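As structure tokens, one chain now follows by itself in the form predicted on its own.
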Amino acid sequence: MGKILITGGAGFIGSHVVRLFVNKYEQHHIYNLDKLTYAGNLENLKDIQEKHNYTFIRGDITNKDFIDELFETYKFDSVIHLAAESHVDRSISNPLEFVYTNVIGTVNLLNAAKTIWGCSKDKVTENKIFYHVSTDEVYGTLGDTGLFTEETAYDPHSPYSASKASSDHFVRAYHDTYNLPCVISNCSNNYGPNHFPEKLIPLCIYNIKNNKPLPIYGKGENVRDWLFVEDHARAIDAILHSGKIGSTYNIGGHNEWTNIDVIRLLCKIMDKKLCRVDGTNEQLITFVKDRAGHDLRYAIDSSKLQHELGWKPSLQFEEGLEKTVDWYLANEEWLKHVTSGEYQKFYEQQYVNR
């Protein structure tokens, strides 16, 4: 695995594989690829961007003659597929969006790497593997009880569900086409560091800190499954050393929380860190309209990936929040850039986008 290509590796999941693979695997080169969109930013990586075995590359996995000119020139050994459109209300607004990064992006990089590396139905790809990282909200939703497992059957009921439905069904159909080597994993709600301000916890972080209104889709009832984003990186990285080709690993915390409890601790955890008299946070929250296709509930099973590779979260909902919030009280300037989109035009000068 000596030139391993991770995508969307300035992003929040992103950055935080780069990161571990960097400092762990010095031995290695990792190539981080991104598109440097507004979810894209490289103070992300500030602390690794000048390490000999780490090259960073702008570039849209949607252009397939850059795609293919850069496994021509790299000649990877490994893909770790990170790179996707990954928010649900965007989604619903500009479909279309999705579909292009989200399936035609990742066929891009399934036709680069089988071509690359000699990809046939009649042989077997030695020391390669392209690892494709989903999402469990391929699986739709949930009743009460139950699990979603590695056999569930697929449902999606949003244009990002769907589009990454559709990509996992393409690297499924490329490795039995093409004997592809390859590898999925459907992970459940990341929280943690560097997570962009438009998702539930870090846009709550961040009003909370300016006495903003705190958005609840509904009655705050939908429950999701939340992984510590650093628990995240270490499973993707006993995946690909460790996982059996062709297979499916499910990923998950183990933290089942509705929306409303999640902010509700959240606001006390920040009442303390900020000061205030105890119920002062709880005050800004407002239930809104809730959004189009709202699955009610996600949960995962990760009893296979927990039996085979012997990975387990590490950490607990309440004491990975708590370092979440720690994390952004201390890093006010990464905050504020990220709000003010300032990062995005250093990145227009700085780099050229092909």
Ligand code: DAU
Contents of the next structure:
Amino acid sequence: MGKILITGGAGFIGSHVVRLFVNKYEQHHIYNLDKLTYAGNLENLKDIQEKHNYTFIRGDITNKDFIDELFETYKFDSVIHLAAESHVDRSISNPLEFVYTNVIGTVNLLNAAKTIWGCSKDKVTENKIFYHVSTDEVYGTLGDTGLFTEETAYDPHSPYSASKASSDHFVRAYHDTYNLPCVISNCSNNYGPNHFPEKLIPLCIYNIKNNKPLPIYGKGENVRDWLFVEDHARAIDAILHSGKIGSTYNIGGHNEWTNIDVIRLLCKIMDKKLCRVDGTNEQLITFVKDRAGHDLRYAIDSSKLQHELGWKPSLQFEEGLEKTVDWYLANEEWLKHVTSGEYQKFYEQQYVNR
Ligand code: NAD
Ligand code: DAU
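Given the form predicted on its own above, what does the protein look like in the form predicted in complex with the ligand?
Let's see the whole complex now, leading with the same chain.
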């Protein structure tokens, strides 16, 4: 693997991937490239920031000249690309930001890797890999039955999922046109520590703690397939090392829950943790206007990954959710900083953004 570039490593999933790789692969060097948007927070990586095999670089993947120069300077061997605008609701109010980062940013990285690795159709590039981290949302929505497989046709509904679908198409196009050694994974909903409190689970943990309403879109009947974030990081490790170039792998938890049931379970766990009378937190549940274009159900068939690479989820949801709640209750400072935006003011003084 040699020099590994991880983009978006200061975000939720990226920080767990960076930590796993820095600790596991001491002989390789991990470069974390992140713009530090509102979702990027170096506090997520405090425990590994001094490691000899880790370097943080602040920069924007939409800046083509900067990206070209970066690849020219470091000559990365592997790229794990996670940097993205990731929140569906934000994509509904500001779609263009998602096109810039998720589509143009991805193409800038593909171009830089192609150039530095000298890829072309008549040549096989050995020992290099461009790993694109994508989402199950590109497949659209399911009815009451069925699962997304790697063969499911793309049918994105939100500006976020349309931008991720577009980036996936570019990755495949670079593989087919220039022989760029690529692999893609499409994962279901992650949960766990360091999740930004705009997403359903961390938002509700924060609101329960502060006795605020828990906003449930529509009737709370939408279904998501939840996976503990460290299991996603392990899957990325397995695919990077043993995945077939040119392939796609679905990653999921086999763990479908309606939103209302997730929040009821969370309320129950937090009644206990906060020593509140059973049923107290459920009274905070508030049904609000539905999300526009809200996909009804996501559910992943990850049998290809399980059979080919031997990966499987390690945690039951109840156990993972309790672990997540414990982390948030033990990390009040982190929550305070991200909800006040304090960390961003610090980064503006500390790092030049390119
Ligand atoms: P996140 O929003 O927590 O983190 C994204 C990171 O990317 C942040 O650190 C941010 O600063 C950085 N970033 C954003 N724009 C950038 C730019 N222009 N240049 C450089 N860095 C930039 O997202 P996440 O939830 O950790 O998701 C990571 C990846 O995994 C995304 O590609 C997302 O589509 C995908 N994914 C997420 C989930 C999920 O449940 N969260 C599930 C499947 C796939
Ligand atoms: O499926 C993978 C995707 O999961 C990732 O690609 C995205 O980056 C990630 O954000 C996530 O998307 P969702 O839209 O599914 O996650 P979110 O936490 O925003 O919402 C989960 C469900 O809860 C969804 O059905 C919408 C609903 N919801 C969300 C919020 C923020 C609510 O009911 N109330 C809320 O306040």
